[in-house]
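Only one chain comes next, encoded as structure tokens, the form predicted alone.
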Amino acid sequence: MEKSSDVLTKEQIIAATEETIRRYGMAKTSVTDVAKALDVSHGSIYRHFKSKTELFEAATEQWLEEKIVAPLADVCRDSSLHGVGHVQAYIQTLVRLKRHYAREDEALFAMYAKVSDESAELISKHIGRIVGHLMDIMLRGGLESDHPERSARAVFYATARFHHPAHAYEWKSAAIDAEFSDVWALIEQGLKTND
């Protein structure tokens, strides 16, 4: 017997989407598969999401918020960190989280990578959150900059090779940690404190 679509929530649909992607993979998952997992018609899904693309974007947005942004927000608020060390801890956490999910939750990381290529608005919003955190850390930490947002964005993009999903294939390299250290040393030289 089919569940009533009146009580079906977006959260339930997104949870079922994640499980279905883990089972079948991103390329093979359809709205019909998600509907079957929920024991509803695919029309019930379309009452909440206009398309498969919109559904995958919503699932990716939730995944990013829970798995990446929330832990980064904790690092941003960590009052035991200060200055350049705080920026470094934040970026290292971003790198660690992305590597972890690329390895431990390959199906949903693949979803994130695909949506990253296709949804500029969603990814721009995600980057904006990270840049906002970095800017906050820099301002609170006394790091001088005529343009704090540009400086925060520069740190984000300078380290992109270590956290952008397009570079995930490189993260297994034995040299990747040393290469990050080299890039970080240059960034650190550019971040000065107001002492």
Contents of the next structure:
There are 2 protein chains.
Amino acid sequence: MEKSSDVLTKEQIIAATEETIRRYGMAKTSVTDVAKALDVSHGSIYRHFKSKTELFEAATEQWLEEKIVAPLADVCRDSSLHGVGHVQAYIQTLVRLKRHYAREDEALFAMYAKVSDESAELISKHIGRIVGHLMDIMLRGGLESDHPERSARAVFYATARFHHPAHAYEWKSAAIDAEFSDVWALIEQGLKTND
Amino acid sequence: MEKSSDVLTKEQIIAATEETIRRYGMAKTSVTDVAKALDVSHGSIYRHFKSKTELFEAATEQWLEEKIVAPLADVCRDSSLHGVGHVQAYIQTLVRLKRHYAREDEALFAMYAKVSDESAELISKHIGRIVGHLMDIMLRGGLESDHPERSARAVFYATARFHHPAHAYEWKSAAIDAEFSDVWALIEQGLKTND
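Next block, the form predicted together with another copy of the chain, ref. the form predicted alone:
What follows is the entire complex, opening with the chain shown before.
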């Protein structure tokens, strides 16, 4: 890898940030650690990211896009699914992905959880992507509503306990799958009534 | 107030704990501060509570019982309410109470949020009280279900975003009431289908 700062890219810095967080954890990772991992001065990092906050936000944005939004976009496009079953498959994928990364990519999930708390704008944009997918699925599936965007958002919020990072500690419960099924049954009836 | 430790009661210690947390905040309150407020040695506190954790849990339990469960029990008993409307009034009271105390009793709400994260048993018992109320309302209101306890729990979990303390930062949003209404509309349809 080229190390001189004039060819250092944002992508390289984000990759090194992820690697460093996975090694040392979120709390112990500084911009200096990332610079060290790249063998550059920390000034080289600050030329691309104004602050540690901005760097961690960029890393979270990329992590969410790659690990969560990309596979969800595949479910959204899946033409073998339709209507309420399509909405269910989408939400179940969201729940499964979040649970998977909370367990298997703990350090970066902790980064995402922290940024969720602190960067309203980034998270609002991320939720916007998901609500967009849900609207698309609901409209194509004939799940009519006077307010499609609000209906899609309601499905997202009613299932928050199963995908919002603040609830990750509850996902280890043996009852979590049954609890999701029960919440889904309640929502499904609501969606079908609008069908 | 009697200050000698032989007549010191758990109730007095909890009252002093609340007062101290309201004055100094959760993070800065120690058992020694509580002992000082009561003019007793910290050993006198430890005769009643084995640890700071146990003391804070007892304070949280009492706070939840007094501020949240007692007014909810009134709504549960309210014979002017019936069926889906009764469930809605109950959940709306829960949401309103949590939002009120997050704003007006910030220090003790922070105590409750921290204990929620750390004491699964206490919170599970608290949720059990609420699920019990909801089951009672649903059964009296003719909202039949094959699994009344699971249905009641589903209503509680589907509205978690609006009453779980980890979401308190989202309650300041101007859209929060509209978002609750939309989630409620979804659930209400689900409840009515079982009616």
